[in-house]
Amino acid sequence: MCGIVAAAARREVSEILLEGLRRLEYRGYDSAGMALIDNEHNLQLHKQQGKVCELEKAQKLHPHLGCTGIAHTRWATHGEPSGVNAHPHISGQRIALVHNGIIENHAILRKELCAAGYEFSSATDTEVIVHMLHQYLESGRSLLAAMQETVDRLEGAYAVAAVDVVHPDQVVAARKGSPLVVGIGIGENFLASDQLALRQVTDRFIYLEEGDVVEISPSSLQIYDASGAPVERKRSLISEAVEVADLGGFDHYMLKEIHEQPRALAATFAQAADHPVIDDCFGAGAAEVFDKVKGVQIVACGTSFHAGMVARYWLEELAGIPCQVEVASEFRYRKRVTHANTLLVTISQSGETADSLAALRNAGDGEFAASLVISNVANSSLVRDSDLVFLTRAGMEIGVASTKAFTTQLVALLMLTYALGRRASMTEKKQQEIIAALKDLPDYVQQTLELNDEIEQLSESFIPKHHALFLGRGIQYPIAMEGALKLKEISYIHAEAYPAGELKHGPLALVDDDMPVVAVAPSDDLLEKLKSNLEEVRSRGGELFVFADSKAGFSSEARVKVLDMPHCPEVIKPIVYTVALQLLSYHVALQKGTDVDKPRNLAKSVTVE
């Protein structure tokens, strides 16, 4: 969740490592710090609470040179946000590490290293392993060897790197469960968490797998397995450009995202005309594998998981083919029963998704058909652990809460209803419905922001509130959960989402006149019975927000407000509604004076369980 960049180098790289954690900003995180061993092998620390730019002041009023370095964004987990539980965490005035993870059994460790006689300064559970290294080092072993033998002792989910003014040219690190990447210079090595905090010094990297030792200096890099033995990864050239975190003329990266949705879904589904048959899209092989699905399992968390429960409607409507979706942290620790033939299908943004990808590692051998990952990050660890892999074109996301990798993860499922459904129940009737919607979905999605005016109108109404209600029935009852989690996320209004029929079950009580309703009403088969849920609501004196299918019948009246819908396909209704969710939970997080891009408590991509 928080971001690590490393430099062996035979150049000064304290301004590498300022850079690599200001392309880790979007990531969220609470502090920074840097540690670097300068010329005379001492170690320089700066650590500050609050953002990069912090660090920045510190390192401007003192500065800190060294040619061997680590630097850190902490998303806090054990301990309180401060600058005292900041990363880099030392030992010994010898040994610097920086963590991402959490530690398990760092109770029982650190319970082991006071009775040796170790002091703790933080409360944080990384203080342990650095405090371990120094015991490990202390007794003699080498930097390298330290490292093998202390991570041998933690349980639970890391990614470590550490600097000894003993060896002052190496840096040493370690993963497990969590993401690491080595960068590959000329006459200089780096370490990061992700491949976007080193493209300003190298296109060439080395992603770690589970277990990896890594120790690297200015002219030599050497991977050991978890067993200790020296081993050779792959190495990656990315030929892609970088793209630049720009707010292009926007306020906020949401709304630049928001308004990026037209581009980002036309070129996912573009992805179809690239190949002569779209089951290409989701990798070598797929047409085989799809050829014996049965019935599929998703996934995912968050957002993502909003996304897997609209396909589930898709799947079994639209293609006859039965669809479980859980949530991963749930699906992981669940003894399941698994019916044969099913493709296990995770959904994550970033692709590093903690319980997802142990969701993905923990399927029993056999237990599915093949696993496909749908994710919008290349050579993410997802994506490289399973079978079959499709790739959104969302582009750079840097706004926590998701947008533009929403929708395009909503299109990519659409696309593999209509890869499964061709070969099951799916008329092809309904096959070209599909594709001409997908076709004309960038254009529907385009009128949708063009309401944008209408919608900030709509969201003067939430300033004073503190709850919220949204309501769906069908295929848009997880896009009023996505409505709620989008409002809550940014605006902190605390809002929660029904199916419109569970309302007299529990619901209803909670309408007043303080606590706004939103339903989300397209024209469809349910719409009668929805109607008839909305006026449960107004009867009992709650304030109505209606977005509704423009050929609805709606009309705005005394405590109702009704937004008019882009008049469009059914099966792209829930993207499109999506869209004007979006938007008003970005105006009422606005006049809430919060920050939009980054939201307290939440990081982009969450690499912890």
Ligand code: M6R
Second form
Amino acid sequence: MCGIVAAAARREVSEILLEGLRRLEYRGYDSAGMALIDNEHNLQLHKQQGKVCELEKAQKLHPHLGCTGIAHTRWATHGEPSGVNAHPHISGQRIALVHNGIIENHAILRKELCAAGYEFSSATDTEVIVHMLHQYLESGRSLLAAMQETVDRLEGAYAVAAVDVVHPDQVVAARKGSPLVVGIGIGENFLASDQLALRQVTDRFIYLEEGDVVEISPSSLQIYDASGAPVERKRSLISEAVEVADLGGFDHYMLKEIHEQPRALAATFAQAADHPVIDDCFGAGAAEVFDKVKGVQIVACGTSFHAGMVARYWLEELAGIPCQVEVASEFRYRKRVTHANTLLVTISQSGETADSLAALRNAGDGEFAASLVISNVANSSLVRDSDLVFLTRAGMEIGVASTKAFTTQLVALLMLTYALGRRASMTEKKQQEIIAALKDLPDYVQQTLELNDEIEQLSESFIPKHHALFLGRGIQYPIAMEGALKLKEISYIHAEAYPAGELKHGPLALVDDDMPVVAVAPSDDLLEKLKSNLEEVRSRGGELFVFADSKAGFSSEARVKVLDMPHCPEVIKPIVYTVALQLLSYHVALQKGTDVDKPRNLAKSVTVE
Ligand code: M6R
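Write the structure block of the form predicted together with this ligand for the protein whose form predicted on its own appears above.
And the full complex, kicking off with our chain again.
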């Protein structure tokens, strides 16, 4: 998704800006640009469709130098990916501006600005911001006042940063709904949409709050709150080592991340051993909150939503706690009836997903007993805004398709089930089973990874297909959903998941000899029901790909291929089976030649609505 980097220094900053953009690349984008104020106080601009390396080439060919600058990676929302629509946008050869987010009232503002004589060159919502800023500046406002008045007129979400040739050593910026962080240097200051971009130059950061406007120069840094009053915000020292994005001998980050799961799962669960009681893994005060919790509302998007769906089975069946799960983009706009003492749980790998963040922020006063976030990114917006926090230990996830983040979220959710279940109807025996299963989980995942070659062979059948159905029952239904999401996301094969019992209510009409059907079929209480559903598929000529353990009693035959999964404890089957489906998608995508780590049209961190 879009990324911002900005610098006000006494040294030349083009390489700092480019390196910042490189560090944000994994999030997904389609164009990149950079504007610098040179020694003669002129704006110098490079921007184009394509990757940051293209921008670097342009910079090598026609170097632009300056000590003040802004840079951007754009993920198109308004206007196609193109050089013209790429940021920075310019007004009157005076201002350059970059923007993350979406301006909802851009059409009205565009009309007003056109009437005032501004000409628009792009199809973006962003261009209204730069012209409005210019208009306020030309009417005599200071850079700060012009930015404050501009953002006052904006509806929607934004993080913006701008430079002005009349104030050549300053960058002014603002945020609401999209993240922005100040990086504090010595004799220089920086801004970025993620601290990762600035770890090359500093370890001292200030996370801006909603409505903040900030002005930086090499020697000064002043933040103003939404009312315009100067404020001091907390400074954070982030000293832990930055993980270096490195393929470590794998062909793709996705494959590397799939293989990192035994370690990531063990590290996530190991937090339990670091604390006297498991409750403490969820942050200070968790025990008191958990004592009063009578129900759970989970809100998330995409893969994280699937983790929530799995957790509902665990919380209701194992802990006896009522649980609702909803996608954040629906939850945030729905009038709700919430029972007393409900815990709001958001799940987000990035901690920056706009819909999940809005869902948390839109929760009514006193509607929930408390909020808990399960996230992979410390210091992310969701982490900063939640009462309780569980940090998964997946390590940085680069592949757009979420793999280790999902399975570590499931570990966190099983730990939550345990923590709440102990206070509800969970037996001592069940508690011990959960802990033992979590300890053994990395081994079962490792055994599944060793099925790689068999899974690769299965994947060949999917290459010529355009559609696939994934089936599961009970807790395996969300795993079927996750399998279908992985396949469509990276191989571009249309894939849907159904609870197998629903087949005869419609989707069975799709089944013919051209429709591969993947069944998540471990031996469990619903196995016999699932087998009947699979017979319905077979008798209509469908080709079955069954992921099952030996106890389930399937065997490969004509038009039925069985992958022999390890037999593992019931409670962790959703996690173990997920890994096999991740490998299936990976191999299909690989053979189809898609961009596995950066599938088309998608972004790693979805910071717009
Ligand atoms: O960072 P989040 O977990 O909040 O992201 C939510 C979804 O955008 C994400 O899980 C998405 O569905 C993945 N790309 C799926 O692999």
